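Just one chain is shown here, as structure tokens, and it is the form predicted on its own.
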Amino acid sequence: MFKAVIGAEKLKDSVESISALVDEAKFRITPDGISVKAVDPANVAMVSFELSKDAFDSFEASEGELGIDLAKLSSIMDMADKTDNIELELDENTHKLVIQMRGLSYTMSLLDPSSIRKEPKVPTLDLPVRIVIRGEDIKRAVKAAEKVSDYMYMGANGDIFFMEAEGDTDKVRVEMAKDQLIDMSSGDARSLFSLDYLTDISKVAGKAPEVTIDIGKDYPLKLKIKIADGHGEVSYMLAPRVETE
């Protein structure tokens, strides 16, 4: 059983945060809310998503799984205005999701959850440097890096957080001191990441007032943001590109 009402903007942001990495996902439904864990097809990046029942105007659910085509759901959500309320209900006879908004009603077929890639195990990483930064600053740095390379370094030298990219002829570097950030635990770190992934992630992170980033030396990046007025959280883990001598 699943029946819920949620604001359109919260649902759009939720779908966008997961579809930054995957096209389909297994949504775990419990009486306390919804969660998703998924890894991209290349096994380079992982997304963990949680949305509490408190994010919804109303929420009734029993334990279950829904296999959802995110591109299809996203295209349906394009029909909604920001101020709309979205009603979601699982039709248990047809096992389809009924989505209603302002007089429109969509009946969306669901995917077989067993056909979707197995949920990844999220590794526990104790990374030495933590940065809390404005989302718009991450988005700006990624946009600048895209102009010169396909990869971007992210790291820290003591109290300085930096993001830089170097191409065949050009280079871009963004530096932010501890007092220019929301918060920072100082240290030394430097890892290289694919801008293909960082670009997609930064589109989501760019909307957030604050983004928490954990980094190390040639270690995966962990990036975490709050969504749905603090009632939801999405975190990404991105494997580094390890340079060979």
Given for the second form:
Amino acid sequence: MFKAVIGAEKLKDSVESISALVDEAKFRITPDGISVKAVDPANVAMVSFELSKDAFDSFEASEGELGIDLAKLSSIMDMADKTDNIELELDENTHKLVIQMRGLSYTMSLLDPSSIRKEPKVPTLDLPVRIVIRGEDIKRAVKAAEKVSDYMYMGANGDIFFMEAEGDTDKVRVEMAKDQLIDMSSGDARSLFSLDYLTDISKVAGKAPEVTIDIGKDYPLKLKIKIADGHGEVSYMLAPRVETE
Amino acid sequence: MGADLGDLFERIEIELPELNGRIIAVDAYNTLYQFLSIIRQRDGTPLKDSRGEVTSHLSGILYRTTNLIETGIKPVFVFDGKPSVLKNLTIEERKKNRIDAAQKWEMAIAEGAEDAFKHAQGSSHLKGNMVEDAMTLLGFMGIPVVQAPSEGEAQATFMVKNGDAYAVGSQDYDALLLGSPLVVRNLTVTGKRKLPGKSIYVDVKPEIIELEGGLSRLGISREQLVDIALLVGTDFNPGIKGIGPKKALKLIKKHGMIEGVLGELDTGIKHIQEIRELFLNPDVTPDYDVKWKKPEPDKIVKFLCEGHDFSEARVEKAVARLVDASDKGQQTLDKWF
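The block above covers the form predicted on its own; next, return the form predicted together with the partner chain.
The complete assembly is shown below, putting the previous chain first.
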């Protein structure tokens, strides 16, 4: 069984954080909360999402899986005001999710979880540099990089964190010293990432007051944010590009 | 299809990898017809799904376009819009030829004749959802699609002139008449190919034709080239009986323009000015977007395998090649598992 009530904004942010990478996902339900692990179709980026039952106004659930069409759920959420409370309930007989908001009831059919791509294993990576940065600073750097290239470097020289993009004619570089960041464990790192992915991820990360990023030399990056007032966490892993152009 | 001017121009054989990194504006209709014509079973029956719908064109788009992308070529498919009213006659005639060919094919199969394949090819026709399906598949593959206001080749030529593509990819020569500096032939039919009506196989290589060099070798202007095409016959007029490209070249060089030639031959061509305009000032649009996207493997597989009964194993293999080729520098997470 699954029955829960949650604030519209929290649910909306949650859906967006997953739909940044995939169109459909398997939501794993336990008595303690909801989690999702998904990898994008090209196997370049993955998201792990956890939302504790404490993020909900009420939450009752037994173990289960829901196959969710994220684009559909997101468009249903467009009908809710930020301050609305959303009631979610699984109809066990029809296996449909009933979504209620201020008198509106939407019965959403679920996807067969076995038709959704298998959940990825999350690799353990030992990355030398960790920075903690304001979300808006990441978003701004990505936005600037998009103006000149399709790719962006992220790296560190000792106590300096940098993001850099170079196009045919123009160049963008953002440099932040340790004291301009929220936190940093210094080191040397430099990896190239596709803005196709970073743009979508930075839209989600941009809203977060604190973003934790782990980087290495030609290694995937890990990016982690808290959601739902600290009752949930989203982390992304993004594979780098190799520098042969 | 198109004016037959192949003998006038030097066709330089190249290898596909020489086009690495080049954007080619592909005449989509021309290419789809190529696929329909050659991707067939031995008796000439096109590939079909369980509902009997032809899928040769989809097979061509997936496998052959993936081959191109793997060699580093960046194709953009340019689709025809509304044909010029002047083309109606040609369209009618083609329809008649197709029906004839289809009848001959049936007879040839009934008689077990060897030329069944040839007649089958002649019956190729783009109909129903075929164009729409092709666009859908290209979209899932992340390949840009451009809708021309009228002739696809004219739009493709415009894109080359604008510097948004390197060459027009087409089997016919109309892009030269339209002023494309470079035309690439045989892009999607490269490889071993059976000669029509014979059991001989030839190795087909891409060819590149250069307009300016060709014109200066012939000692004519593009306007004169259009006049030559008008004499020989285009998609918009049948041409003058008994006049081939070489004779037409001689006559145009002698008289300068088609009017003089027609005077000497004491004959006429309907709508000369309008047809000239179609080649010299065709209807094109600056409103197009050439942007490659990431292929969507799940959607390609679903569309082809569930929608059109393609073999999942084969499609997935092609899709993996496509994903790999589409973004060579991008690593996948597999490496760190």
